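Only one chain is shown below, in structure tokens, and it's the form predicted on its own.
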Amino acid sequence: MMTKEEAIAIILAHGVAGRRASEVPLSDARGRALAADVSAGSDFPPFDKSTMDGYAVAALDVASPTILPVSGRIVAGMEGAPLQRGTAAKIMTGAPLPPGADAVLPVEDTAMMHGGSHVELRRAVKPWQNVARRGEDFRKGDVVVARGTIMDAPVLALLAMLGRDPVPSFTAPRVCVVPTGDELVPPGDAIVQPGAIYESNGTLLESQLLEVVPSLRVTRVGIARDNRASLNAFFDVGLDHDVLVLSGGVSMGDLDLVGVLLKERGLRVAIEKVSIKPGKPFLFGDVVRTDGHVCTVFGLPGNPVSSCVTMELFVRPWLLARLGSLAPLGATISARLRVDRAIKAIPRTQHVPATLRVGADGATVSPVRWNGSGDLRGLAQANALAVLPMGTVGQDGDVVDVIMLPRRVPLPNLDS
């Protein structure tokens, strides 16, 4: 069986094997990676500019306090006249300094006399005090933006700044998501038949999707049935995708068929057992059509948990590999376990849905109370997961990996 590290691997390869760069807006472009390097295309700021309100002097005539006959007001966006010495000029924060003025003197240690026509600068003033410098950020021709980097608010906020819309980024593919199960009821439904549940993972895969990309393109087309004819039908309209991701079916069972009919489509299969607990179950590979176009499969278990931490550990890498993002496997820290009793050694590596606290001596992990791959009520009680390698037993005081979730704020214990 194919250990953890092996798979994500396998499944990173393939991610950067797949990418293709093309010009996406702005609007579009949210949790997706820059495809090339953005550079400056002029000095930032532009200009001199005031970074308060006050009064543009120059510092040699307010060496120390005095009054100075005020001579305009320059607001942002406009450009102001020559500064003569000897006068100041009322000025706006973000405003461009004026020519013969090195300095601002802010408006609270200021007071106007005369009606406005002279001003009182209570405190003497260095040059280029208050002031933001003429390319003090950045240089035209400076890289500003590597290649690689998410966009996140800040950055797509700096390339707005750049003038760049649209940007290069790394295409992303379009995805859909079909949970399968006899078993399955849609939300909002009623339940009537014994023994059925309300379907779950489809709503967990689609936004922990959107929640590496807000702009990915997530087909959900319903829930598949535990038979040939309805997988395939589901498997028409997923495959002419470029992702389809499932769950369930990947198993054992007399009726986890979702391997072999997609084997039957001419599945090349990369990966088909992780050695993790949980998640085993794991199907990856890619299906080519006679026309060439190729849908890479992933085959996530059908327990909730197990969708949830698959997804987390292959799912999200690949797509954010596949964005060219430069750390595809997310934030893993250390802290020190604390448990009540030892966490036993299974021969497989353990991901442990746990509540991560950083205090004053330092991160600490405690696994919350959790009933197995099917309790999402523990699960949402979780921050992260804990990670035993297999064969190990988890002691309180361990310093043990951790991969935080992205959702930060657990829920409230079971037993509060």
Contents of the next structure:
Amino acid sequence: MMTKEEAIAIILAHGVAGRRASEVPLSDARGRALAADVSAGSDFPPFDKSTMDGYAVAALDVASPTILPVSGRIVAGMEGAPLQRGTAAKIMTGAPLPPGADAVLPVEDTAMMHGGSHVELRRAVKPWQNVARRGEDFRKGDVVVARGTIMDAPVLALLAMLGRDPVPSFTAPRVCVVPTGDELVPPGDAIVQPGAIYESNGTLLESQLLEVVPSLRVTRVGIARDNRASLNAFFDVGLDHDVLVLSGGVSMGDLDLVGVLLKERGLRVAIEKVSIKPGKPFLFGDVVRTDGHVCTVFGLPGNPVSSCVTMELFVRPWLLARLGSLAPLGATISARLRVDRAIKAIPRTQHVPATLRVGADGATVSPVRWNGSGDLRGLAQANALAVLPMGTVGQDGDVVDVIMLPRRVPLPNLDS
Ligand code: AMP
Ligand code: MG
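Okay, that is the form predicted on its own; can I get the form predicted in complex with adenosine monophosphate (AMP) now?
Expanding to the full complex; the earlier chain stays at the top.
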């Protein structure tokens, strides 16, 4: 059986190999990575600009407090007339400094006189005080955002500030999510058959994918049943996509046909089992059609928590690598484990749903009440997964790695 680290290495290499770039509208780029360096088309700021509401002056005229005639008014978005020496011009934040001026005295340090014809400047100013110089943030031609940067809010805004739309982005794969199982009933329907349960992995996996990239195209086409005809019909549709994410049917049960049937369709298996808990049965590979179309296939275990964890551990980094991210794995956090009873060692890497708290004396992580891989409620109450390497006991006080669950934040540590 493969280790988690071996599996991740294979998955990342596969994701990188599948990258394609294209221009996408800025509004669709959220969460994706830039496919090329973006450099500035002009200096920024593009002109010397006032950082305050106040009066533009020549600093030499205001070497000490003084009174000057007011010769004009400049607002953001206009170009002021040249400033005559010995005068001051009223200026607003963001407005270009008029030629001849080299400093701004904030309005708080001034007083209007004679109905506004003159102004009392109550402090001395130095050259370039309260002025953002042209090009001080970056210069024309500078690389401002590097290839591989994930386009989150500030990066998207920076691209907008550079006037860029569309932007070079790695193409997002089209994903099809297919839960499998005879027992599954779509939420909203009535359960009539004994032994039936509601289908939750479709919602889970689609939501997790959209958390990575909101503009990802995720298709759901219903629930496949545990027989040849049904699975093959769903594979016909699913394999048409760039990625097929299946849940269930990949373990050792009599009706676990997913792997068998995919192999009949030419699945090149790269990973079949990974020594992690939860989530041991895990299928990864691709199907190359005769017309050349390649579909990457993830077969996730059916238990909801296993599905969620394998999505986090494997599908998410694959997607981020495919999308060009420079850091598809993100950072792991270290925290001190808090347990009443030690967590037993097993020959697999354990991922324990837990609460990460951060306080003045560092981070602690305590497992939530959790009944195993079917207990989605336990997971929903966690903000992190505590990681115990293969063969490691988890004792109270041990320092362990922690994976933050996306969109969850560390909680304050009430003890510290
Ligand atoms: P499987 O991997 O198909 O053997 O499923 C393992 C367990 O997960 C079984 O108890 C299934 O009923 C449950 N399960 C499988 N798929 C889903 C799903 N889509 N939604 C909720 N539970 C599921
Ligand atoms: Mg099943």
